[in-house]
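To begin, one chain is listed below as structure tokens, in the form predicted alone.
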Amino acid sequence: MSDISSSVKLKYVKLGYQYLVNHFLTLLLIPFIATVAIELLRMGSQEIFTVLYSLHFEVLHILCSSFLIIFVSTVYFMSKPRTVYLVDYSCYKPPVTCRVPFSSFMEHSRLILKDNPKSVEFQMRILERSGLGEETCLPPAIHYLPPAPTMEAARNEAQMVIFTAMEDLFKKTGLKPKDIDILIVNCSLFSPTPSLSAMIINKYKLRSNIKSYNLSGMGCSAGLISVDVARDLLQVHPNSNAVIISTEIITPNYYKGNERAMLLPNCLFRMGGAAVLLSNRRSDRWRAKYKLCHLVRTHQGADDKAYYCVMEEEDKEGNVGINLSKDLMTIAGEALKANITTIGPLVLPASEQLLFLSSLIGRKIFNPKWKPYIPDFKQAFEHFCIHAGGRAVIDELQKSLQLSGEHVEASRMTLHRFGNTSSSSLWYELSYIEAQGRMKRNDRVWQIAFGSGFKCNSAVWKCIRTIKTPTDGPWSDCIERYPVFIPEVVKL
């Protein structure tokens, strides 16, 4: 009971001090004001009067000082970042034709493996423990035995997610193809020629002055590199709008051969898209659901382990595959250090930062054993969309920022449902968080990101407007099911 009554008061005394400081300006001035105020009752209006009409203020000195106050304020709101807002946002669904539930998978694994039994055991150990449901889905190339990964095939696998997900935008948001002002693809491991984002100017005939691009190899952390670039694009181009793609072809990248590291990514990737619209326009603030507040972007590149640890490669055989390295998730553990070290004086409280400093001191003057205070990131944020790369991943962010299983509760179940769908994961947990009719008003949403390079990107979006359960989009069939219990081992 001592021990209980003492974690009360301890609980009591960490609010009543995260309040102080919190508010401390704002209980600073409450005395001052109120002081100001009774004094003016007690002079009343005529003295009042008396002491104003004693300033003798010239008409001169009237006009400089609006003068000089316009011109500041002008100065000021021409120079501030234009608002950058997510109008919507769409989620490719696969149709159930390409479900792979464990059995076929295995079954698939043990036909084109038969000759490495060890092989076959190593990626059944890897699902049983991946995380992963019975619903997450291939494109149709991975469904033939043999696979048959063909650029043919891989096109018409792209063009089902890309421009699916597209028409679903359009459908919600009321975009016309020939209104989009600025375009940008992200899919890591495809890049064929002509690009993915001229396949899109050619479907939909899009304007010959549109901004285009196309970024490969930026890993999973690509669909908030296409945020960070959007955003530039739409502060030096006005009233316009950006439409932002971000999925990964599954089809050519599924590896053949018998290399236990490069077998790993055929357990965890599935087929997934994204298409998200931003606008800094002004007229599309009331119809927005989101603002960009901030964006952080890491890169971890110049450590050749962090180089390394997302490597393409060919195999002893010559198969070509992804080959992830057992230091991964020590190294993305560091990455996400350096992004949190830039993001939370930009996010946290006074309080938690003040912790945080007097931790920091501590350690470099007193004893660097002391144990480091990890900033409570739950004070600044009341969702986390972390990417679904895998049930290890996800375990460890958990640990490192302290995050309870709500917490984390989108992006395992993004992982169950889906798969890792690679950058465009995020809106599927996005997704999944409005589903469950818990986005509201002015809460703030914490996206995290990793990817090849090695890269950690994060970005911080904040509700405009309390969003309405969806009766569309990727959850809708299934929502009611979700959250379900996922067991550490799934026997097969």
Contents of the next structure:
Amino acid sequence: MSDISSSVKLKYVKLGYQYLVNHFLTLLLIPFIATVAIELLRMGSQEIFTVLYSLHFEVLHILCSSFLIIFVSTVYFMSKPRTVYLVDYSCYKPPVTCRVPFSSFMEHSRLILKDNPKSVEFQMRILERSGLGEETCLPPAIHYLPPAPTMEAARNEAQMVIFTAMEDLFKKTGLKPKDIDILIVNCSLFSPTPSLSAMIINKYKLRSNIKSYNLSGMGCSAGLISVDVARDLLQVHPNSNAVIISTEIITPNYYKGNERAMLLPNCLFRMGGAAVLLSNRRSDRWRAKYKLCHLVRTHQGADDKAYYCVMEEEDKEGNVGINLSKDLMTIAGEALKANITTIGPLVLPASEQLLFLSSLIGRKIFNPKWKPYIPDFKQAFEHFCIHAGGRAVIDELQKSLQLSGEHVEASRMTLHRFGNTSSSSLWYELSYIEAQGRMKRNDRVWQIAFGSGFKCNSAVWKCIRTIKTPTDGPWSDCIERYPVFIPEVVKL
Amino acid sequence: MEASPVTGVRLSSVVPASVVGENKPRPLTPMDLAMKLHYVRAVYFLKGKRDFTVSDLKTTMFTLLQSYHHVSGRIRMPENDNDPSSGLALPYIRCNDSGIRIVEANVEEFTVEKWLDLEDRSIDHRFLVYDHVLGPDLFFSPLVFLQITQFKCGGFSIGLSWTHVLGDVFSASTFMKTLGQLMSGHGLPELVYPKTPEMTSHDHNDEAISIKKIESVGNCWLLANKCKMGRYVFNFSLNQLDRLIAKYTTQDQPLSEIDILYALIWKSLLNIRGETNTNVITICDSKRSTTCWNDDLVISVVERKDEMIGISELAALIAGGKREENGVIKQMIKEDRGSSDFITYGANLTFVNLDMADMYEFEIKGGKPDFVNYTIHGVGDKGVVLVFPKEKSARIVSVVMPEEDLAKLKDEVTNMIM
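Now that you have shown the form predicted alone, what about the form predicted together with the partner chain?
Below: every chain and molecule of the assembly, starting with the one above.
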């Protein structure tokens, strides 16, 4: 009984402290305004006028002061960074002909790797614990026994994913292809010539003075890197919009060997893609869903261990695959810490920053053995979109940031329904939160993505209009079934 | 034709379009186990250019499999089962959405017409249907293989290999018919799964003579034949049938065409094999003509007495002297508890009555097949005879027999029709 009452008391103390520190200025200002108001009321209008006349304001003074005020405010508004609005986005939903149920994936793996029973066993064990569901999708070329990953098949997959997502985006936003000013495509492992951005320009007959960029090799965090590039470009170009395509083309990257460390991506990576429309136009403010508040990129590449932890290389037989090192989780934790250290001061309320600062000072000066204070990010954000890189990543982040099951639900359910779709998974997760009807005006969303290199990028968005549950979107036909319970191990 | 004219073979899997099986077990009944080692094989030929492609067929298959949970499943043996609570002693199908295997292939040298002009109809089943068998890896063996072969003229053949535990020839033809209907734009039908049938008890412990007990085949569900089996298709036109009826029916003994055809073949084989070997025949009928589960089959035997050698006598015996053995079969298999295996087709000379449904009802966007060839794979040494109608204009008799018997059979039948 005393435990409960003491924890309740502690809760109220915490709440009181937070309210006091976060609204410090307001709390200071209130007595001041109150005093002035009482004085004014006491003086009455006659006395006020006499006081004003006694100040000897001349026309020149008034003109100069107003000119100064106007000048300062103009400079302020001109030098303020342009707000970047996210008008809308669309996520690609693969057709049912690409569906890969658990049992079918295991059967194909077994038939392809039949000379290596140990590798088959390993792959089965990963799949059982992966957190993927029965409706994830692989491109058509991978459904063949053995898989037939030609360049043509890869281009077909790219066209299927990207064009469908773009057409959906055009429909949702009423955007005309000729109006696109900036086009950024990010696809890490498939980089043909001409580029995927050229492919889009050719298909939709975009303008000849379009600013197009194609990012490749930047891993699963490339989606937020594209947003960063778009944001910087939108500062330079007034009255423009930018379309970002984030995808990963699976066809050419299916690992055909049997090295265990390289089999993991086969089990987790699935088809997916997203198209996002950003704009800095004032006129789009009324129909935009979100505005970009912060975007923080941290790169751990200077550290050798971080650089080598996700490495594309050839195995002994010459098959190309992605080698994931065993300390991937540790490195991800370090990268996250670096990112949090930068983003914390930008988003955390004053109460948390004060606590963190005092804990830091305490550890440095008084006692290094004190436990480091982990700021409570739940106070800074309502929603979290953690890149669905795998069950282990989500578990690790949930633990480090002390998040509840509901906060990571979007990530887990996206992993279950769509698998790891690489850079576009953040958009599927955002779409999940909207489909569940949880996104309200003024809610803040934190998107965190990890990628090879090793990078940790995060973006903070603020919702600027309450979003009605969308009737279309990748979750439209299955959202009633979610959230689902995902067992620890799924038996064949 | 010795070398295979089929090139460009590519295998892929097709699964149900949505989650349907949910890993539920579908137990195999004793009647299913009586048919365990048999496979229904069918080839449908479509001449000339059509307005659908191979990918259309594959895409439609995804939708079709949403109705057929058991077809997309895989066999599980009770000892290997990871789930101890299932409590089943016989093998069962786990409906885990694994799907069926599709084979895409090409035949460069022939058009459909040239192919059908060739004498030997066994080439249909040697090259245009995938040589599918369950096992040795039962966990991961598909229950159905579908081979889509494209010919030089742009026409197709669709070769189906259907495990008999899923259902009999009617089930296979309904599966194909539904595929055709879906391709033509009709809706998806609801497949009615039967409830587990009750075991009717029998006081007599007779041995069934329609089925034969053989040594357990282990994990590879294929029968090893003592001699090489051959296939042949007889085509009986309406005129020939009328003549036969006129020849062998008498006023006081009206006989059906089917009975006369059965008697004709039986008599021929009596002449070929001698009288001691062919005293018993098995007749398979079905209670329904659409999705026929193995429990809807009616397996009967007809035993010949020494004096009966004429076709009319045999036909009359077939018409009146059938003895149903379903109950005894189920009893025998249940008591065996899976220690040995059984065969039905070919245990004795077996006749399968497929008269109720027309295989030629298969239709894609108004286009009917030019030729349909059904047979059974994995047949015992005594052989099997399938009789089915061809669009009300003829009767097809598809025969699987040891090769040496088959050569003589052709002559015998030709003689008898004259």
